[in-house]
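Presented below, as structure tokens, is a lone chain in the form predicted alone.
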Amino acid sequence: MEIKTLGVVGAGQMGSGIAQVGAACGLTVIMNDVQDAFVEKGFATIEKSLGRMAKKGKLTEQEVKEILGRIEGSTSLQDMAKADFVVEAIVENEEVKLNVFKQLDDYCKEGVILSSNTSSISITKIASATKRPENVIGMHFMNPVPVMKLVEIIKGLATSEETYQVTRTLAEKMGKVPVPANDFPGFISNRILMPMINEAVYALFEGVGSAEDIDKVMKLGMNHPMGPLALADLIGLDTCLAIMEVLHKGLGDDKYRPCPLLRKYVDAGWLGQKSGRGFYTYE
């Protein structure tokens, strides 16, 4: 199966990054979101990212222009009828994702693979919203997408081996390292990462240390490039909470119970970098 046109549903932090790496490897990309303003913000994010790469000498101005020229904006899911492969990268909400996959199933050509960038939700459940469960797969990119090499690839119960191999090949074409993970809540990455972040929030909540000191201990003592609370702000506290809720519900163990402070910050709209305030404040 030859993939020439990549559909990306969602033009936010993850979607714009996926669109960028797709266009950078020579694919035509359709970047979709529900409003023109969101699509425009996605383009601005990509331009900023490519501009940084050009300043570092990793891209020429001509290459930047060519990459941007391969990305088409869209506010209608019906535009995905032109795609050979689709990656969904919207909000981490099961009901919303199921609705989008139902629509994609109606609009996309027969045999087109529908993948989800979900960080925790069951691929088997997402596939159940379609009439092509054999063509549904998880393709979990890491943030920031243009920099991070890992892509978790998750087969649902009905995902075909052919779908898996096509997805793996596409990830490699994008310059990523594909790693298979089984369809359990949180997969591999967030099964390990999110409880660590949640425990750091508990340490803050219980007064074990300040946010700065908790992060400093993990950076200097465990050689992490970023502390867990700063990382939570980067990911988005709403996303962290959503993943912890999936882990708690799906695995039924109280060790995955979201910290009340995490829930309180999300209720306050303190979502991290994207809102200007989380465990830290941002310009």
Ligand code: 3HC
The other form holds:
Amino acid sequence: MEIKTLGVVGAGQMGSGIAQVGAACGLTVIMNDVQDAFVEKGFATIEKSLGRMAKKGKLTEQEVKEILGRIEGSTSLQDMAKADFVVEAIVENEEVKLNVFKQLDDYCKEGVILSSNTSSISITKIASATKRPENVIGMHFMNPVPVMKLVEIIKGLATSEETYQVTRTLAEKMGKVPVPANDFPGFISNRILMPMINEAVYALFEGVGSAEDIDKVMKLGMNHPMGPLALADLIGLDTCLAIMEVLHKGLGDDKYRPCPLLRKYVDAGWLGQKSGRGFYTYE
Ligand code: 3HC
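Any chance you could show the form predicted together with the ligand after that form predicted alone?
Expanding to the full complex; the earlier chain stays at the top.
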């Protein structure tokens, strides 16, 4: 099936970024979320990102207009009936994801690939909520999506080779570099990244250093583009906690226990950049 229309479920940080790169490579995009306000926020994020690229001379004003013109907002999952390929990028909650995949399976055309941008939840489990597990796959983009080159591609137990190849080709069309990972908690990226972030939170919790100094050590000493605590704020502390919980439960090893300070910040609603406060404060 030729992929002309991309369905994106979730218009948050990741979903809006995926919609943007989809439209930028010439696809028609349906960007869906549960409320108009979330869809509008998604459009605002895309406009800001495209504006940034135009300012740097990477896009013309005309190209920005055309990209935005290819994205249609939606608040009904039934609109995914028009999609030739779907990427789900909603909250990292297994129950909610399973429910969305069950509905996507009902609404989408036969043979349409249903992919998940999950950062750690089992693709095999997500696929089991559908009657097309051979067409379900992980397509894990990195934040900020318009900038980061990587897309991890994760086959579930029943995912077909054809689904894998189509997904790889789509990732390349979107200007990304696909890398395969097996379906284990956190895949490759978050199996390695999240314990590092969690350890940085422990270092703060135990008073080894201030947030600024922990980040400075990793930036200046290890050449990381940003420190782990600033990166946690960018990803979202709720997402970091959810991923640590998946690693802890799925791998059954206490070395993955989430730091109590991370949990406390999430309980306080300090979720990072998106809530205005995390390890740092934001305007
Ligand atoms: N849209 C478009 N362009 C953007 C952008 C956005 N949202 N954010 C940054 N850029 C562009 C800038 O315009 C700039 O372009 P230029 O090279 O032409 O000048 C370039 O990206 C670099 O940005 P800045 O100069 O503003 O700032 P930095 O050099 O500090 O880069 C960063 C910002 C790209 C975010 C960099 O700090 C970085 O790579 N950080 C690490 C990000 C990371 O690790 N992401 C993975 C997170 S894990 C994940 O997503 C998985 C999930 O499951 C948790």
